[in-house]
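In the form predicted on its own, a lone chain appears below as structure tokens.
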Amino acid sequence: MSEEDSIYDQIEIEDMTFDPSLQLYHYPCPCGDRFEISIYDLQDGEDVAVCPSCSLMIKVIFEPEDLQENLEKVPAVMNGATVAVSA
């Protein structure tokens, strides 16, 4: 069985939720958990989000420019530590 045969659904990136602190897009999975994919994996051309609790996968439909707005929301990271910004 190929990866394409294992795809549960195709989801538009606009229908997913972006978590800037985790740098992940996520979408509800029928098992009760959620599909997850890193914004950096998407930047690298990956388009399959997996559920960590079951074997289901979804194909994320997006254009590279769809990521730009959320890349700007990602906290600044220097030397592996998040930089705190005070108001």
Given for the second form:
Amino acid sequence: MSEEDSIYDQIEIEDMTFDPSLQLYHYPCPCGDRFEISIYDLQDGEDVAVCPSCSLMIKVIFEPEDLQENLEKVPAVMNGATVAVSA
Amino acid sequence: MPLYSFGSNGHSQLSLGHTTDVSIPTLCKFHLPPPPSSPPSSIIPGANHTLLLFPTGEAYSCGLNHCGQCGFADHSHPLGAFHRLANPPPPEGITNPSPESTQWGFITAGWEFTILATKDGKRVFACGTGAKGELGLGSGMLTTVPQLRDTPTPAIPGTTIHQIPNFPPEGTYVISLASSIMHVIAVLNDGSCFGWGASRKHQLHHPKTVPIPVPKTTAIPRAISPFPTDPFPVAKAVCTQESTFLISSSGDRLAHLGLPTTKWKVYEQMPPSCLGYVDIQASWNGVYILKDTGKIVAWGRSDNGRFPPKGLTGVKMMAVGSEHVIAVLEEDGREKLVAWGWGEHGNCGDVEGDRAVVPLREVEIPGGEGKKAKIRCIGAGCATSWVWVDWE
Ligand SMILES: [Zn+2]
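We have the form predicted on its own; now please give the form predicted together with its partner chain.
Next comes the full complex, and the chain you just saw is listed first.
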């Protein structure tokens, strides 16, 4: 299966929820769990959010400037792509 | 009780006393007191919690309760088995309340929330959480856990269930409730509707009557004005993730609330009517009508075997989940349970091989020992499936 086939849906970042403590965006998955992607992965240009409980993935539709407001919510010490984010 | 479940079970939403997925229908557990011996009128799944509503007005819930979505005040752990919920208390200032005012009559569940109404439809309650206003309790109360000091209405004792204030309007009552994972629609006896929750995709507005700017979220019930022209009294609603469909009592009229251009063409493919409907339900991006001819008409997202096979007839009942469907077929006087769609968690049965695209297949219900299965009620949620069977 190509990656394109395994993309369940395309979701606008505005429809996702940002969790500042985990520094990730999430969105409901039809299995009951949720798709997640870290704000730093998005900043690095990745756009596929995965569900930890099943094989489905979504493609996040966003512009880099969409991240700005939420990057500012992240505690300053964590802010920046050089800081490792634990999984 | 002869209720069986199978599928996704990470938070004990299947009421099996554990948190492992199962692909074979398995008998559900009930905490005492036992439920009625007659089948529920509906099985209502949320993301990771499930409710049962019985014709007696009793409600049960199980599964994830971390934000009070099961209705129980103790939110420290999920409910591994169905527990009976408290009935609604008598309305304030009423000395001789009618039984219908102190029983549950309508329940709908979304992602992490539950909306309940009394049998007389005159009071509506909410529990759980919804950042987009899904509780209808106002923008100051988007969750029932942790318990706020000042809430618009008190919780029913021992529960997280709060009444939605000032709703429905004086003199009206709820005749049906519907929800997607993020928005709620209440239909009233005068044919009007109210909605709350996510509204960025115009879920609560006809494309021609959308206020500018569009409210992204709506935290208290708002009257919907769905008809720029030619209105009809609404009897029922169904919700896909980003759209609302309103249906007249006979099914001769259908209206769509949502963007004029929709994902998976759920609006563009909408039929002109659904005359002869027996049941209408929605998956996350599709709508399914069970007709009195025993056929299912579906529109919207159709890839990966989501639609029923062409020529399917003899359908007695259907239940539409997030991305799968289960149905009861009658063939030569024998009932059988079938499932199709996305079955990754075993929610389409014990499929060998690819569970991502499951063509229509029979799901055997264990037990019965040669007796005939009479299927009374079915349900389908987020990769979960349910069936209440009487063995005769
Ligand atoms: Zn998933």
